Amino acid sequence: MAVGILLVGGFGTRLMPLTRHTPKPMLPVAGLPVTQHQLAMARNAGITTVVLATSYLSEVFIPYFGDGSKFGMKLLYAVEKEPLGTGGAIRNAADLLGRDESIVIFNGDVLSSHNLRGQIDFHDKNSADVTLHLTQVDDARAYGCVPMDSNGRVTAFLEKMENPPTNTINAGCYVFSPSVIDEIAPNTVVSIERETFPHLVSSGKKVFGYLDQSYWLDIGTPKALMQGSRDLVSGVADALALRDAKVLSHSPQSVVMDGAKIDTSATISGASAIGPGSIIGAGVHIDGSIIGSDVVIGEGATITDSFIASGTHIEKNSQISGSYCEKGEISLLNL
């Protein structure tokens, strides 16, 4: 089978201030942390052992994920004293596992509804070092992007440019052979785009792409992130998560955490997700927004196209519109 590596120690600067208190992969989507969806996507594939490679805040993950029990999962934590990069972060992470089976890689930046355990079979059918998940975009010049031959080996990996030779771009899921990892430098910092990858390709080593265009989004801005947790609650991306969580209610409109109380008369819309412990009042319209938990919405509230931080409280007729609140701070979002 595979263990898992799942790369969550980023700052995540791009999705400031949502990222102010709260690690980027513990931010909330579809009621739940970023995380917890991607750690469903690996028990999915098979996966049941995953470490989690932490930096930024990492204290905030093993109070809410634990030994991983409660997620039908074995997780285990790694904790970077300096950040190491990604490919250092990898390296560092698979010193608590064995040698006998693959490493899948996830990125913590990353939502996606792609054929993980095909990738894996396809990485085994190839006898291969490397597989990466590949999918295909518009405009590739903000991606790396990865030409392959007719046989889906790679040829190359080209970091971000202005004339991208191909559309046919990284999406940052990485089957690994183990051999592969113990290469890696270790208590060193390493870019694994732009160093590691270029190097096994230049070197002859087996590098394979494997193109999936299933649901992928790259959730590193708060835009982004907002139609991350839209695309869950409606089902445009497989939210494989609450299948097993607690909720209230779902539907396309709406994902209602379970705890959460809403007044008969409140309307919720646009995919919007209410989270655990929030109370709704009397008259609040809700629309395409993400409530975090413990939130308290006061009557005749209107919200769009907003992220309410964990543990706010809004006042009764406010008027917010695409905007982060956190404990009475208000910042305009870049939508």
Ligand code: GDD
Second form
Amino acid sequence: MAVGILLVGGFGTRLMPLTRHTPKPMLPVAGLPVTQHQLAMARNAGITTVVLATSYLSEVFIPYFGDGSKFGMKLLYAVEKEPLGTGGAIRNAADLLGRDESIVIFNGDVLSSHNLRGQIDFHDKNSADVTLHLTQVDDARAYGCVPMDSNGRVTAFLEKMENPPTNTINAGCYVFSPSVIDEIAPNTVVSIERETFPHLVSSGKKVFGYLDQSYWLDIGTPKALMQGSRDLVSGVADALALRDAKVLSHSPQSVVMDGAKIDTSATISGASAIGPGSIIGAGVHIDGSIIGSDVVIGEGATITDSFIASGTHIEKNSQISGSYCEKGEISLLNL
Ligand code: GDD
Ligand code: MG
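For the form predicted in complex with the named molecule instead of the form predicted alone, what are the coordinates?
Following is the full complex, with the preceding chain placed first.
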């Protein structure tokens, strides 16, 4: 068995303004926070103890996720006073865990349908120190580029470079043998990608790559986040978390969470998601959009390819397209 660490402390700068009051792991996709989809994936692979490594807006996680019992898991919280970087966050969170089981680390902004159980088995079979989930993308420049030899052993780790030698990239999910955690200095700002991984590879540690090209998406921009939500609703991505959640209705066109009220003359299409407690008025059209919780949409409004933050009221007959709306504010998104 293994335990988990979820990295949920980044600023989400590229997702502004969506992340002004909500850290990116708490943004709703397909009616549930990104983190909830990731926890469901971890649990599906047999991981039931997870530390949330938080920093930015850390206070919003605990009221929602609590001790994890309502998700059939045990959740612990490690809070960094100042962000420690990905490596420092892992070291800090691991102090809440023992050193007798493998530790699976997840970037907190990734939707993935890869075979996590298969990744852990591959790690064990190789008696590896670290096993990285890898995938392939058309343009590797924005990612960690990871060349391997023919046995799947990683030969270099090249974070965000202009001329990546391969399009095989770090997909942001790592299995660590527990002893390797102590290679990271405690209470220090460390980048796992720029410092720890290159050091482990050059010092001869057994770092393996597990190439699995199932559905994968980093939801780090508004465009990607909207796409991720639509993919979960339409079934392109596995939506394990929706199976256990309180859902009023779900089809490839829409998911409507419990407690929402939709007027019978409203239409919801394009894999839109409607959060719990939202009220959608008569004649409203919603297409390809994310509607947060407790949103009110006045009659006759049309919302297309937009993100409506929780608690927002939209005036009747409004026409909103490609935008972010929060309370009185509206801004165009770069979609
Ligand atoms: N707790 C904590 N503290 N978490 C952090 C910190 C920190 O100081 N800094 C970043 N994180 C979290 C972010 O919230 C995110 O979940 C994860 O670490 C990765 O950070 P990003 O800022 O999203 O990195 P990226 O997308 O540019 O690159 C990373 O992900 C790519 C795959 O999506 C790297 O791991 C790349 O190598 C990888 O290819
Ligand atoms: Mg990211």
